[in-house]
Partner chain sequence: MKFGTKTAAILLLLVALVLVDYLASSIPARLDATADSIYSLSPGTKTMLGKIEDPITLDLYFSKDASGLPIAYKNYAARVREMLRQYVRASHGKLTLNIINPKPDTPAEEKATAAGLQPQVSRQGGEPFYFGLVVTQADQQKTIPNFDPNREQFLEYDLSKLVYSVQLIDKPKLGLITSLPLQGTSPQEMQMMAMMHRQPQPGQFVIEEWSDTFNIVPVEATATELPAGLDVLAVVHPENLTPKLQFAIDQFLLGGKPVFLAVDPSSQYFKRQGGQQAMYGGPQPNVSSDLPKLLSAYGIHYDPTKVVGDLEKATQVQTANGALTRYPIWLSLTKDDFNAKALPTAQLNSAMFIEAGSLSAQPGSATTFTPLVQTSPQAGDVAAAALQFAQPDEIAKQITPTGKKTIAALVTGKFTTAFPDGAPKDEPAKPGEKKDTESADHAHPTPALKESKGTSTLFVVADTDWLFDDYSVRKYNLFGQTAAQPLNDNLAFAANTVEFLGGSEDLISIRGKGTSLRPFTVVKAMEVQAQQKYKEKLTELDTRLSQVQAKLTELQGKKNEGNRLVATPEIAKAIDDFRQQQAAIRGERRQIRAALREGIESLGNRLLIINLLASPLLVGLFGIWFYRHRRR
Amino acid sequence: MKQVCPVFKREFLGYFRSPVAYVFLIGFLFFSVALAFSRFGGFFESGVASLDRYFMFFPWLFLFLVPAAGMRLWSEEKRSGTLELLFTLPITTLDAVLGKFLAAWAFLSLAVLLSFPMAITVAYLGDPDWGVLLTSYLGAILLAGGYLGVCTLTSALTKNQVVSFVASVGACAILVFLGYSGFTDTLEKWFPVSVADVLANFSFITHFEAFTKGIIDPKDLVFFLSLIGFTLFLNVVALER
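Chain structure, single chain, in the form predicted alone:
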């Protein structure tokens, strides 16, 4: 575990050695703000000093942006042949997996936190509930971690970044739509309501919405942390097989 920090530092700083990271950050902020102010978001029309119209699009934005950030984590190492070189160093597979994941998670968390001007704007326009804003940011960071866990796993299974991206989007889409009201209604036509409810509990949306309402429910924390832990465990298994 002592080698997690060097791997983290190498990976995190590596993001900023290419213009791709800056394009990602600008793109994320542009699309997230544009959606909030669009007619779909209705930021001003809501007449409420909150960021719920801003965070409501995060599960859909992350569906594409997180796989774009995470698809290269292991697939690029495999394609370039540096994976074998990496494991000749005195580090364990778990060290490498944790270091890479935490670096990517920190990068995504930075993207989320850079939206702080939106919170300042809301404070200027009204009197927001800062507790709700803070829990919303916490939920967004955990949401990013959940998506990223899935993406690191798919990246470890292939050396093709495009395949990793498509597989990540597909897997994450399932975990999003399980909590989408229209999809849940369809499931209730095919399965008993209790089964549909159980499936909905595996959705990102179900567990993220509580944070945007200012609620920190232990079961939501357990969901995201368990998902991250489980996917990282499978990531280690996939690399050691």
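The term rigid core refers to the maximal set of C-alpha atoms that superpose within 1.5 Å between the two forms. Everything numeric here is computed off the predicted structure, so don't read it as measured data. Positions refer to the first chain, counted from 1. Compared with the form predicted in complex with its partner chain:
In the core-superposed comparison between these two forms, Asp52 has its Cα shifted by less than 2 Å. After superposing the rigid core, the C-alpha of Leu61 moves by less than 2 Å between these two forms. In the core-superposed comparison between these two forms, Leu187 has its Cα shifted by at least 2 Å.
Next up, the form predicted in complex with its partner chain in place of the form predicted alone?
If you are looking for partners or other molecules, they are not here, because only the chain is given.
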């Protein structure tokens, strides 16, 4: 596990060496703000000093942006043949998986935290509930981690970045829609209600919503962390096959 740090550092700094990362950060910050201020978001018109209308778009933005950030994690190494080179170094697969994942997660967290001008804006306009703002940011970071876990896995399964992107968008979309009634109704037709319930409990949105209300529930924390753990394990298995 000692080698996680060097991998993390190399990968994290690697983001800033590529212009794609800047385009990603700028794109994410630009779209998230534009959506909040748009007619759909109605942030300013609502007249309420809260970031609800900003964070409500995150599950949808992440659905495309996280796969865009995570698709190259392993696919690129596989395509260019550097994967074999990486494993000639004295590091374990787990070190490499963890290092790469943590670097990408830190990068996404940075993107989330860079939305701080929105927090300053609500503080200027009114008197926001800082507890709710902090848990919303924590929730957004965990949500990004959940999406990223799925993306690293799809990236490890294919050489092609586009295939990786499409597969992660598909998988994450399922994890988003599991929380919608129409989707669970269909599940209930196929499985007993209790099984459908267990599956519906794997929806990103339901677990993220509690954070945006100012609640830190162990079940939501465990959901994101266990999902990350599980996908990283599969990631290791996929790389070692």
